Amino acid sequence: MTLLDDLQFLLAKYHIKPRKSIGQCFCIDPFLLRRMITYSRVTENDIIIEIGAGFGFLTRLLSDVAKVVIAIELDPTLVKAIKEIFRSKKNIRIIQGNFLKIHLPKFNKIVANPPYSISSNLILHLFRLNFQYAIMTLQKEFVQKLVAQKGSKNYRSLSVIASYSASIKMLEDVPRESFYPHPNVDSTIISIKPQKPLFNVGDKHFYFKMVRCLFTHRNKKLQNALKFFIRNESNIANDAIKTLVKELPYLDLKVYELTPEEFGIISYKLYSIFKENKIILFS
């Protein structure tokens, strides 16, 4: 029997119809799942988080090599199913809930095929967690934005924040036929390794907020985008804003032409000015 045969049997047994509207797809490629195990270099000492366990095809493989697998699944019907499927497995812990909201137990690695509908929020959430590295399959188009460089059409605030927060590598592309139901997009396996910041931004929260705001004006010159950001984030008068902006570098570049490091230089200088002059920042 193939994984697709197994999946169709389980769908019928538990009366589940995949909800494509929320991106509910199941991996049916056993070779892909085994490659994810290889990429993750799981050992008997590892405690693994899996996001979106489905029927546990990846969960089972992880449990064969890991110390503990913490399988997180939002769908209560699927949770009921995998609790029954793995009732005799002592090293699998199943949690029903939203990964973005629940309190996580201690872990050191993430291996998962998470729902694509939460990709942006998921990545930003990961940057706040403490772990060694993650191996995940995500939508190919989203991954291209995640690793995009300055000047490219895919370059976004997320690209900048990701570059600051982690080392991210594209490992391999995955065809949509590896999943059932077939999604409308192809996928990519990536590795994410959190890293210490490579440059000083003054204040990380301020940096992230500034980058997100500036990219709402990605095609404008930096000087114009900065005026909008400062006006919305402080109590500075318009005349003072013009004077302040003149002290900053790269003003004639467009927002999408700046590197993460250059955003960092701007953030550091601007935050320092605010702090030195005791300028009130809106939260």
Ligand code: SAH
Contents of the next structure:
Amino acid sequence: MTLLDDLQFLLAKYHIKPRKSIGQCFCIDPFLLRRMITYSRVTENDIIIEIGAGFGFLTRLLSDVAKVVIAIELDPTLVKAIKEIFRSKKNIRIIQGNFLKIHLPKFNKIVANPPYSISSNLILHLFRLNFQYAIMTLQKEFVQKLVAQKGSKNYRSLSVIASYSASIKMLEDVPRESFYPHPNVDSTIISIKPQKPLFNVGDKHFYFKMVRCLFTHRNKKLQNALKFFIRNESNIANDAIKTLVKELPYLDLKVYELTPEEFGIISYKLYSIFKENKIILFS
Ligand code: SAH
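Go ahead and give the structure of the form predicted together with S-adenosyl-L-homocysteine, now that the form predicted alone is out.
All chains and molecules follow, beginning with the one already shown.
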């Protein structure tokens, strides 16, 4: 029996028709699952979070090596199925809910083939959590945005926020045939290790907000994008904005040409000026 046979049996047994809208593409490559276990270097001391457990193919392998696996699954029918399948497994805890919304118990690693439908929010959510590292399979194009460097066509605010928040490595590419039903995209396995910021940005939320706003003008010169940001975010008059912007560096570069650290320098200066002058920020 292949994993695809197992999957088709389970889909029929539980009357489930995979819903792509919530990322229901199940892994049918046992070697891929094994390699994820190897990459994750899980030991019997680890408490693992799995995001989107599906029918639990990865959950089972994780439970063989981890202390505890906390499997989170949105679809109540799948939750019913894996509760039955893992009835006798003492170290698997199943939580029904939306990973982005539920309160998580304590854990130290994440290993998952999560739903691609929530990739951006999922990554931003992870950056707010405390853990050692995550091993995950994500959509290849999304990963390329996550790790993109300044100047490249994939470079965007997400790349900057990711580079500030974590060390991210691409481990291997995965063809779409490894999943059923096949997604319309290929995938990449990555590791995400949260890191202490490597440079000072003044205030993290200000930095994220500034970078997001500047990238809505990604091909404009920084000075113009900055004027827009300051006008949007503060009660400063237009003339004063011009004077203020002149004090900042990299003004003639295009937004997409700045490194995360250079955005950090801008954010640090701007935030300090705002604070010193008690300038009111709108949000
Ligand atoms: N990890 C499994 C399933 C991958 S498909 C495997 O490799 O086979 C992704 C799974 O995530 C689906 O079972 C889907 O129902 C679930 N899911 C979708 N959105 C979710 C969310 N917001 N929180 C938790 N699980 C979710």
